[in-house]
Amino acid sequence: MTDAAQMIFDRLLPPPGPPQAAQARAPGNIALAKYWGKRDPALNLPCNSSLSVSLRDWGSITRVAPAPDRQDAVWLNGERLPGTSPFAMKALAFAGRFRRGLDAPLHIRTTNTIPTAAGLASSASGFAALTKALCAAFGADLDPAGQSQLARIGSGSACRSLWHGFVRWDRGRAPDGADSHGYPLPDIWPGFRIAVIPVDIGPKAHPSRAGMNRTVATSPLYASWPERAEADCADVRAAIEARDLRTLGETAEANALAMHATMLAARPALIYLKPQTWVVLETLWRARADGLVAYATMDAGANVKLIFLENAARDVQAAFPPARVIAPFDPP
């Protein structure tokens, strides 16, 4: 059977040849329009567009080289893990994608640098950071849209956290996703801010793959997602041009909310949000209905993130203590 997934690597890479030692780093990063569901789940393509913006600090941090003991090994935050760890066995398939057959055992050690507490998964920047890396270390001098195809393998949202800032994930039209892959978008807005709100810290209790998966074969709400996915993307686009908080914040909520709302159709339901993610949402809906101009957005998890201005980042911790503010375009 042909590996499509691999095909990419092969198209893209160099021949394999001994590695080197590499390091490299890649922030997290939060979509303000979501991308749900794959056209293609082998490749990682979506059935919409997304558009996100960067974390600045936050993020991973991933050194690769190769192995002294000539065993592969993985660490996570300073710990090694068992080779059954479901983080080694992805990290070692993906760079598997790189050796293509190659003897050449390597240790792969990541840090994340996103704060515990925070409720963050770090795929995304992990995926990103290992890209970069074992593009480095095996010495294939990509360009950011191939190394963006490459992560998107790993992990979806991995393609947009190559850069910093605002990022667009075209979904694309070609078969084998060569059109798929992020671009930074050229717009700085040094005003914009992001308040994290952790919920719930501890794993999902349905990963975001298989989710995505059981949305789009049972929902009876997904089929109209797609294109109104997209032309919130668009809205989302224009808001940023403009600096329009208010339509770039409603557009989020509205699509966070929508995202969600697919999940709850799916047989059976899937329900990511807890009950404090309620108690979140209503207080800054009580709070925007006093003034506050802020927005909510919420991924495939229960924790909640604030869209504002920095104007507002006094009220925003004063309505939300837990609140980790972020100010995406300040020098990381």
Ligand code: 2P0
Given for the second form:
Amino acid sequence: MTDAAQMIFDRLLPPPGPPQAAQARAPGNIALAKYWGKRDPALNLPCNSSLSVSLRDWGSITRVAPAPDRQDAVWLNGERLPGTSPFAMKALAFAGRFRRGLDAPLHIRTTNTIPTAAGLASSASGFAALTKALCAAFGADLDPAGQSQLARIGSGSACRSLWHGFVRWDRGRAPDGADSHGYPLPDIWPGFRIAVIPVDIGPKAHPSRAGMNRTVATSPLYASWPERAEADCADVRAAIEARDLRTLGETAEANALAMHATMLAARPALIYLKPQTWVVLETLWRARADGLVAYATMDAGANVKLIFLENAARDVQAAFPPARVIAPFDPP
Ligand code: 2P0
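What does the same protein look like in the form predicted together with the named molecule, given that the last one was the form predicted on its own?
Full assembly next; the chain just shown is listed first.
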């Protein structure tokens, strides 16, 4: 039986033929207006639009090649993974959507260029790079919007990692998700900075997929999220266009905290933030009262990301010595 996700691959890809070796890279991304909650979990169709900034050369490089030993295998950062590893199983299941029954065993090698010490998840860049590599391997000449639709099925946030700079993922309306993919914003903002303040670099306590689904299913606060999040996404878009960091930062920070409020109200509660996260936030809010123009956002983990402009970089680094600053619009 063909599932709904496979029908999208069948529609977008040419008939399967023997794969070639191919390699691709993709940046990670941080959402300034978050994706949280699916209206269709099988197709990863979101309840609201989201908007991110890509992390330049922090991302994933993935190589796909026919397996000389005729055994599927996956390597992550040079280490061959057991077949039972969740990452290996997800990557091979995704590759299966391109193979469509063809007997073509593959070797998949992914290297993350995001420093482990930054504590950032890499599923977005990983699935975006894997999608690009598999499209090249199977001779699928898709435009980036088509690739974004396929990457979205691997992991929602991956559909924003097909481009550098600011990317919006439209919620879309079509039941098959044809209008739910990323597209790049034309805005180039050279002074825009993002910093990662590592709080917890260990594996996630709760995978975000399960966390998101639990929030939608059980949180009494979730009902207010989709409409507010959609408005936040539009406000972030407008603030980028106006190069208005204050509005962007205030909106992004409130959006992230509102997302965490929906999680806190889930039953049982879903708590990603740690005591040290709140220490970082208190320090930020005190510094902001003293004039620092910087704002925070947090994802499905305890680490804090700060949003600011180049002229605040020195003060951010002084207030948060472990901060790793990224200039998203510098040449790679
Ligand atoms: C985001 N997150 O917009 C939000 C904010 C985490 C918090 O997208 O189930 O790995 O694969 O679609 O994309 C993390 O969730 O989830 C995420 P799936 P994904 O960046």
